[in-house]
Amino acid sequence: MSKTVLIAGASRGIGLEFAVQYAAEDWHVIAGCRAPEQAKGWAPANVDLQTLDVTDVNSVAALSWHFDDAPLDLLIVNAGVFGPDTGSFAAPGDDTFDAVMHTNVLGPMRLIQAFGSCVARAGGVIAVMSSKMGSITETSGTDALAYRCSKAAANMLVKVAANELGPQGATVISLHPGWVRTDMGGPNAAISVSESVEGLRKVIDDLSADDNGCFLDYTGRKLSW
């Protein structure tokens, strides 16, 4: 029997990708998009599009009532935005503010609040895509503020979510998917999409009962909070 994967934040990038080579594999893949009209074009045929806009608490709630509690073996929450990429300690507006917060943030608690049980009856995995830019520990530059803020507090939802999901069968970890040439990451970036996801994978996939809680990256390394 295949396993189900439920991938949010789908429909480009490291979430796409994730799609792609999941359903290389014969897994199930419930890819949410915002648009999934739109994101046909590109992805695979045996696929399952789902509309999904975290910031939409309808649209969450909807997605679970069409999931119907059904076991997940890995939900991967991967939607994010960058925010303005200023250079030195500067506040963003409100607007934008409440943009990044709300889709990196509040996002992912609605998620893991609505398929946390799901995963947790399958004795699965949920990945919270982060970044080492939302490590207290290894923070060194000025730039970036508001998304640097968003995955710290990330980073505390995860922790949260271990500490309740783990007892009842979860695994529940943060991942820096590295500098990614993406739209967020950018053309100079280090590393392809595909390279970060076979990573990432191999991250998942290696995974046990100890690394609840976990913060790491695409090589396996554990990062500081």
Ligand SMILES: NC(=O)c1ccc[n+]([C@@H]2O[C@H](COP(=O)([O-])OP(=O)(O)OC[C@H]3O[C@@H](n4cnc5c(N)ncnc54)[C@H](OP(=O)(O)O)[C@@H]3O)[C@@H](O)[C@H]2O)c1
Given for the second form:
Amino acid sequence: MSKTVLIAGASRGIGLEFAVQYAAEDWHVIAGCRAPEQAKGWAPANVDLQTLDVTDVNSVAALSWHFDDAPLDLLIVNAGVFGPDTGSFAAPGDDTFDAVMHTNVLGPMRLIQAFGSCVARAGGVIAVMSSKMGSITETSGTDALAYRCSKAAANMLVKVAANELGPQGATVISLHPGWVRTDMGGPNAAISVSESVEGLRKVIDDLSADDNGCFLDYTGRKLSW
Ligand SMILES: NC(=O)c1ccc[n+]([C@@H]2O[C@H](COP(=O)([O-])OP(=O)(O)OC[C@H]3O[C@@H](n4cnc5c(N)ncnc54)[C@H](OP(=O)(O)O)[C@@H]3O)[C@@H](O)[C@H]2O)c1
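So that was the form predicted alone. Now I'd like the form predicted in complex with this ligand, please.
Up next: the whole complex, starting with the chain shown before.
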């Protein structure tokens, strides 16, 4: 039987590439997008496009009801926003703070709460798309304050979710995809989206239960929190 992956935030960039690559290997791909009708142009025929706005509690609940507690081999919590980058230390405005934290932190919390038991029952993986910019140890810059704080918070979420769901059978990890040429990463980023996702898929494939609660980059290197 084919494996099932739910990708939250699959309309473009890294999430879209995950959908394309897993669909090519005959996974049952559920692609959660804010505007699924716009994704019809790119989606391979075997991708199940579903409406999902991770900032909307009703949207997450609706997808979870649709899913009806079916076992889930892989949940990729990918949706993310960067917010305006001031380039130097600056507190964000209320709207920026809310948008970044709701998308990058509260959304992932709700997704893991809604689908965690489906993943645990399948002995599956929850992969949260974090960033090296959320590593407190590795931070030397002063820019992107809201984004950095949101990814550090997402890392804490991974640890707590790993403690909760690991004993139930899930493996919960934080991932850094590299600096990737997407709308977010920009045209000068270091690697292509296919290189990033090929690496991330290998990392996910090679996981064992001992990796529960780890922070890994797309090459499999362990990152410090
Ligand atoms: N690119 C990099 O260099 C890099 C580096 C480190 C970490 N990351 C992380 O990797 C993830 C993907 O990044 P990317 O580079 O692919 O970004 P991207 O090209 O900007 O794409 C972001 C994706 O997230 C979706 N999204 C945003 N808000 C959403 C919401 N409320 N509900 C559902 N989907 C939502 C977008 O959907 P719409 O089309 O509807 O906006 C889009 O599919 C992010 O979490 C990002 O922080 C990226």
